[in-house]
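Only one chain is given next, in structure tokens, and it is the form predicted alone.
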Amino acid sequence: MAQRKEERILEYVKQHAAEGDPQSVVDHIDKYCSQKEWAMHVGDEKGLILDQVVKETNPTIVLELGTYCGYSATRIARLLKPGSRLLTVEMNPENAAVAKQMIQFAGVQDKVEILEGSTEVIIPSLKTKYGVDRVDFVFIDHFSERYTADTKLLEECQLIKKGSVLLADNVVFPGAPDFLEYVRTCGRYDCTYYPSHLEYSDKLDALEKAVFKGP
């Protein structure tokens, strides 16, 4: 057996999911996280909220803050059209290595680069290092503590653009209510609340669409 739940995920989307489909290893991932060992992807449920805005949005450059297995970042690329960019953003070089196996078996790995480190050191090294002008699409989720501060941080470094829209994970459970005060009273962004359940569980749990409205 693997040693860590991350590997044994990774082994057991190569053993039964088909490769090369990414809505297959979604599944697969899923399967496994609600029947065998829990995990902190999106996961099914708010995985279709993550998949209506991403459609809505139509994202050329989109931003992810916290890879983890990859789970998400399959989702959201096998949704994006032809020549978009996914950055995504890891700071366990353990869990950025199952990613990267991840998204090269689901095929998506044409789309998605995985971006190694914390976000307050790669979000203002975006534009020199990585060519990203402005980001379409930010899907935070990591450290809720980091999500007002990286949010300020995108604002700061000029990522975002009027239009643009944040999509922020786990602001009920574990929850950012910091973020929430922030995006909802600073008067930069249109917000929407969606009320659901964390990942394979029946706990609440919630998704803050924010579009950004201009400085």
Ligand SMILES: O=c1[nH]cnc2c(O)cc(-c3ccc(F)cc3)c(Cl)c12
Given for the second form:
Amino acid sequence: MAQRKEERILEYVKQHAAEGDPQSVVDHIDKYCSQKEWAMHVGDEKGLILDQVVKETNPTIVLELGTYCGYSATRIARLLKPGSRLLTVEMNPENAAVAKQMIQFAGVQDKVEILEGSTEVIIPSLKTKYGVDRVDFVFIDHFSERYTADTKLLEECQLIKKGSVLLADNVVFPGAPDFLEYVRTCGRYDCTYYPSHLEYSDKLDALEKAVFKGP
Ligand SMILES: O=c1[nH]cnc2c(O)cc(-c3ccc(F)cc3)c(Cl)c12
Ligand SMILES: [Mg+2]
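In place of the form predicted alone, output the structure of the form predicted together with this ligand.
Below: every chain and molecule of the assembly, starting with the one above.
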């Protein structure tokens, strides 16, 4: 029996999902985490909203804050057009190791790069160290206490441009009240609220989309 829950999830996927099939990986993580062990993936219900926003944005460069086991990285990467890429930031090295294997098993490793470290250090290095000019889509799903600071950092580093889409998870549970206040009142974002439920639960949660209108 693998020691950590995240390793047990990976083991279950490797034993039951179809290798090279990202949808199968996503479906099996959802199956395991709804039936056996709850885990903080964006999940199937909010995942459908994520899918819809990714499809309507059709991004070339995606930034994800909070990789965890690679569920949403796999979910997003399966929708990306050829030549596009997803950079995902994870500060927990054990989670990054699980995510790397999950993404590899799903066969989306050519589109996904895992950046290990904290967002406040990595975001300012994206242009110089990772050759990023602008990001088209940001999935914010790390720590709600960092949502506002990292959004301001993306603006200050000129990593988002007019039309860049931010999509934040957990704006109801655990909640990100200062983030909602900021994007809804600073005057630089067009915001949309998507009510849903916490992953694998009937607790209320929601996603907030904030489209940047420019500096
Ligand atoms: O920390 C999180 N980062 C990114 N997504 C998260 C998420 O989707 C859910 C939760 C959560 C919610 C309720 C609960 F009882 C335990 C955990 C957390 Cl804590 C995070
Ligand atoms: Mg989340």
